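Only one chain comes next, encoded as structure tokens, the form predicted alone.
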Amino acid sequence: MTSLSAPVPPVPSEVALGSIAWLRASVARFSNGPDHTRRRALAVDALAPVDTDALQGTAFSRTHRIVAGLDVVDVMAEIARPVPVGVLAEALGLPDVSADVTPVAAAYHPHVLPGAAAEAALTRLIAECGGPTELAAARIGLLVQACDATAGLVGNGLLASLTGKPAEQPVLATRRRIDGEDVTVSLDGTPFGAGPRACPGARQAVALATGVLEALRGFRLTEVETTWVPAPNLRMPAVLRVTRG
């Protein structure tokens, strides 16, 4: 068994229905065994009818509308998260729920204590999905996992194209339980993971990021120094202001 195919550290299952803790306990990301297999299948099935060409085109047009007429735009705040998440949400049959996905994504991982804003955002997301079911959790989980990861693809890809430096990998590591201990496993060289837990939305993420980056051709950085997100598991710009070249 490779480290990436090892079980994930379990999360509590006796939790309040509809809470952030419930979301963690209901998605494939934090599940093992048959639960993981069943919940991953829900996510894969939800993505199956999504047209990646349409995702790319919509991400392009939405980004183009945002930057039209603006002198300077912070790509990370105004585009990198809201555009991919909003476009994917609509492809999954939901309205643009990106404003609620962002705080839920920030509280998603087990080491984070969710605040009231994140819990309220999740309540709204669950309502849009028809109630607290495993299918709702799967759809929300796809959006949450797309939030920072796809933003990283956009930010790192844009920074690389504008500086000539290699694009950095946005998600650096994951957690696994090996021989009874929880360990950090590097994702170096496997940006979408590998094995039975490989990201089910890799093609969709690439399509969304490509559409955004195509719409930002001809822009240039307004600052020489790059500020990075202060998170040990993420490598992507916190702020990335650009203007037309």
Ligand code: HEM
Contents of the next structure:
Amino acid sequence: MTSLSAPVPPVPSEVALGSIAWLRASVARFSNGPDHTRRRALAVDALAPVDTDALQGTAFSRTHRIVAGLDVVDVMAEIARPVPVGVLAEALGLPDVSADVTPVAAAYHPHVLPGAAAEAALTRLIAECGGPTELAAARIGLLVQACDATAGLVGNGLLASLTGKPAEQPVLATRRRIDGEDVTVSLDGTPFGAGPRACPGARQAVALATGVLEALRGFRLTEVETTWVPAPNLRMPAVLRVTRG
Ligand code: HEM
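So that was the form predicted alone. Now I'd like the form predicted in complex with the ligand, please.
Following is the full complex, with the preceding chain placed first.
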């Protein structure tokens, strides 16, 4: 996977402290060289003490509680985004900040112009993390990276188990700078990436998704057609309504 070892397109470094642009400029995901090494180590170290069995168990019980008493549930909105992020946040020593992570995740990638709601949500996340440091960015970065991708793992896994079709890969491609050009690189066949930037949260993501999916056993789809999210880089259901079988 030599192309995945290439640098990522750089993001602006002259940014307002605590803004979405600051988050991009402070996380491993959009950094190269020694900045990437140092920031990735912060993220890896923050994940290291997290017990994956506990993540799975808590994701199971939280999902179980949400579906208890509901006739029909949209798994994507009510479970696949908030549960994994909320459970991971608590494992990282934060409160359940999932409601603020979702808008920040939607504004995280450099081609998006962040709106006021995303900036305000990030301000609250930074406050929960004790101020705008590189460590705070690393913790927020973990939650933001977990958000859509793990929702995709849950949605695609559920869809596959209910339709008998193979599970789709949630994250389809990434960006690299190769020979001075910013190019899209396919992640086909490497669901968690590869090389020095491979996903450091793969084990945690699988544990969270497994816990959620265990709690949804015995449910069935209410609709035959699946609507997919419009993002070109993500392959996951936009809505996935299920009811008890
Ligand atoms: C607990 C959930 C997750 C966490 C905490 C997490 C965290 C991260 C972080 C911090 C990075 C940046 C690493 C770096 O640049 O050095 C990353 C990259 C990546 N993650 Fe995850 N992630 C999670 C779930 C997922 C899932 C479910 C998928 C897909 C199925 C995924 C796919 C990827 C890929 C493909 C990359 C590499 C992107 C690239 O090379 O440009 N992640 N993840």
